[in-house]
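Quick heads-up: it's one chain on its own, the form predicted alone, in structure tokens.
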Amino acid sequence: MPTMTTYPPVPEVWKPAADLVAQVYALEPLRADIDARFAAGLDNVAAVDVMAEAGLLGLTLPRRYGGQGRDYTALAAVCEALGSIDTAHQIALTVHLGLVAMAILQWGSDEQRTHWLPLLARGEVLATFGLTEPGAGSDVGALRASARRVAGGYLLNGEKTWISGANHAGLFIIFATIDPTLRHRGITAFLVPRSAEGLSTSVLHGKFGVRAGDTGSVICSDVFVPDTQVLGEVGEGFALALAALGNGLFTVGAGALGIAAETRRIAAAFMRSCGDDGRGWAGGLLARMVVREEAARLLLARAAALKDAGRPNTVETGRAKWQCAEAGLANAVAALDIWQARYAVEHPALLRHWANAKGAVIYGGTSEIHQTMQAAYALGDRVERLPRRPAPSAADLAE
């Protein structure tokens, strides 16, 4: 079975982040026993520690908070590299940095940013994002976790599920409603430390993909959260979640692009080792793999450029996530076809990437949802609404 003996080159669109990409590929603990861990369903906490030591957990946080101050283009390049190794690594960065730390940067008070961001940038505290519930996934307005007003704060009750990093996180953004009849207008975001009394977590077993990463449920049973730990304003949680998910979709797309690129590299190396000159059936599959990958990368680069400039990018980010995820899954399937046409045995790495890619077309909004949204944007039936607090630009992140 052919193996990669050299690190893949940095795509031209990510050249400004070449140092970071080289740094990611040099982190050997990210690769250690990854196929075996995936097969056994063992998450790798040490991998997150290595990413923290490399400064990746604070990649796009401003230097004044202990981050690296890098831009969204660099974030895309790093997430592509992580995804090409294993989606679990990209998901860890997506949730900790993209969904939580960047949300605190955009929506938090001065006190919240000053307290939490240096801890998150250094990886002293890992963070996760508690939005999805057993009965509320794509329809966020249906969430039932409640926030009951009491003296000095709120009591949270409810369950969150499919939460990445749930069992290792020290900080949770928990979304709960002050009144379910208000639907979206009642949702509020709360910063909840693991030490909060009444908060507990559990592990989800038997996943199809991302098996080398931690996923679990979060239970809140009369968890008290003081007023000072409301993130944003009361009733603003839906807008906050959408803004955070903009970073989530962006990085999930980049990770799926990493799968598209890595499976294409594996297929090409295998064909070359077999003496296949690319003129036949397998060559046609490989050519389509290249085009899917490059088209998806250009869409992601456009979204990155808009985010770096501080311009609206919801349409472009959604489009990029949709197509990157589809490219990752299609390329993984094509690479398996090329392999199994010659060998009727399993290829652990390709099977792992295929299973991981299948998840990417589901979470962060299914491909069908993104397709429907893009049609609505094209017809003018849906328009982008800017949040009260704009997302930071590359210039803001560099401060």
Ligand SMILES: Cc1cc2nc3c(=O)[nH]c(=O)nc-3n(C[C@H](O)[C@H](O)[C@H](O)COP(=O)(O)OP(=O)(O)OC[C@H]3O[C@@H](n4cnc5c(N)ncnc54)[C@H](O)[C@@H]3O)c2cc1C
Second form
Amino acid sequence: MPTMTTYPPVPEVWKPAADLVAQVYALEPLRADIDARFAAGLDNVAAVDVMAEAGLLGLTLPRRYGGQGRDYTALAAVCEALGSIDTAHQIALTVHLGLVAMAILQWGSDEQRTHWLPLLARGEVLATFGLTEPGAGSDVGALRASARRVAGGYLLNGEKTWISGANHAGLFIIFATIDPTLRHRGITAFLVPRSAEGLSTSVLHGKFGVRAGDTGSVICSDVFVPDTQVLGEVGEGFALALAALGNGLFTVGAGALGIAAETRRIAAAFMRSCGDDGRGWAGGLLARMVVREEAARLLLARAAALKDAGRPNTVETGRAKWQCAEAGLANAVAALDIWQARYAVEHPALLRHWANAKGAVIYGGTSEIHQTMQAAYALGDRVERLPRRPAPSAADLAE
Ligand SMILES: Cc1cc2nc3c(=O)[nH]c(=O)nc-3n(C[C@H](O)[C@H](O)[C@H](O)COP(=O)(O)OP(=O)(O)OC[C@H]3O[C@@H](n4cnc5c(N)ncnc54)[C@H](O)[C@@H]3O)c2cc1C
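Following the display of the form predicted alone, present the structure of the form predicted together with the named molecule.
And the full complex, kicking off with our chain again.
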């Protein structure tokens, strides 16, 4: 069975981060036994430790907090490389850095930033993002986890589900509502350490994709959170979640792009090895894989450039995530078609990437939700609203 033995070339748009891409591909533990780990459903916490040692967990955090001070273009390049190895690695960076650390940087108080960001940059504490609930996924306003006012803070109660890295995280952003009748305007973000009394987590077994990554549930039973650990303002959680997802889904798109690229590479190597000159139906599939991947990468590079410049980018980032996720799934299917037309045996890496690609069209906003939003933007029925706290630009990240 042909396998990839050399590292892939760095795409033109990610050349400014070529050093980081080379660094990711050189991290052998990220690829060691990955097919077997996926098959067995073993999570990648050891790989996350390796990413932490390499400084990747603080990639886009300012140097004054112990980060590397790199930009969004670098973040996309790294996440594409991670996703091309396995989605679980990219998700680890998505939740820790994209969804939590970057949110604390943008929305946190001076005390919160000074306390948490150095720990997160070094990977001494892993972090995750608790938004989804059994009855609230796409419809965030249906969230039911409650935050009841008590002396000096809030008592959190409720269940979060499908939370990436839940069982290894030392810090959670938990979204809860001070009043469900307020819908979006009641949602508030809380910083909750694992040591908080009443917080427990459990593993979600039997996933279809992302089987080499930890996913779980988080239960809060009368978890006390002091006022000092409210992130942003009370009632500002929905805006904060959307802003955080702007970084999260950017990295999800990049990871899915990694699947599009890797499955294209596997398909091309396989065709080459069996003497297919590309003039038949498989060549047509391969050509479409190339164009889907390239178009998606250009959309993502456009979003990265806007983020780096500190310009509004919600429309472009959502569009890029949607198209990268679709490209990842379509290319994985096309590669399987090319493989299975000649071999009646499993290709573990292709099956793994295909199953992983199914996740990327769900988290970070499903494809249906992004499609609906893009239509609303195109019709002028929806416009980008800038958050109270501006997202940091590349210049801010470099400080
Ligand atoms: C591997 C994995 C990791 C995840 N990690 C995290 C995490 O770390 N933190 C976190 O908070 N969440 C996480 N999630 C949850 C993820 O964000 C949700 O699954 C996602 O938002 C969709 O919500 P849902 O599963 O409840 O599906 P639903 O929202 O119930 O959607 C079900 C279907 O209905 C469609 N649909 C829903 N509403 C509409 C609409 N208005 N118009 C058209 N179609 C619609 C959807 O597109 C979808 O096809 C993760 C999910 C997965 C699979």
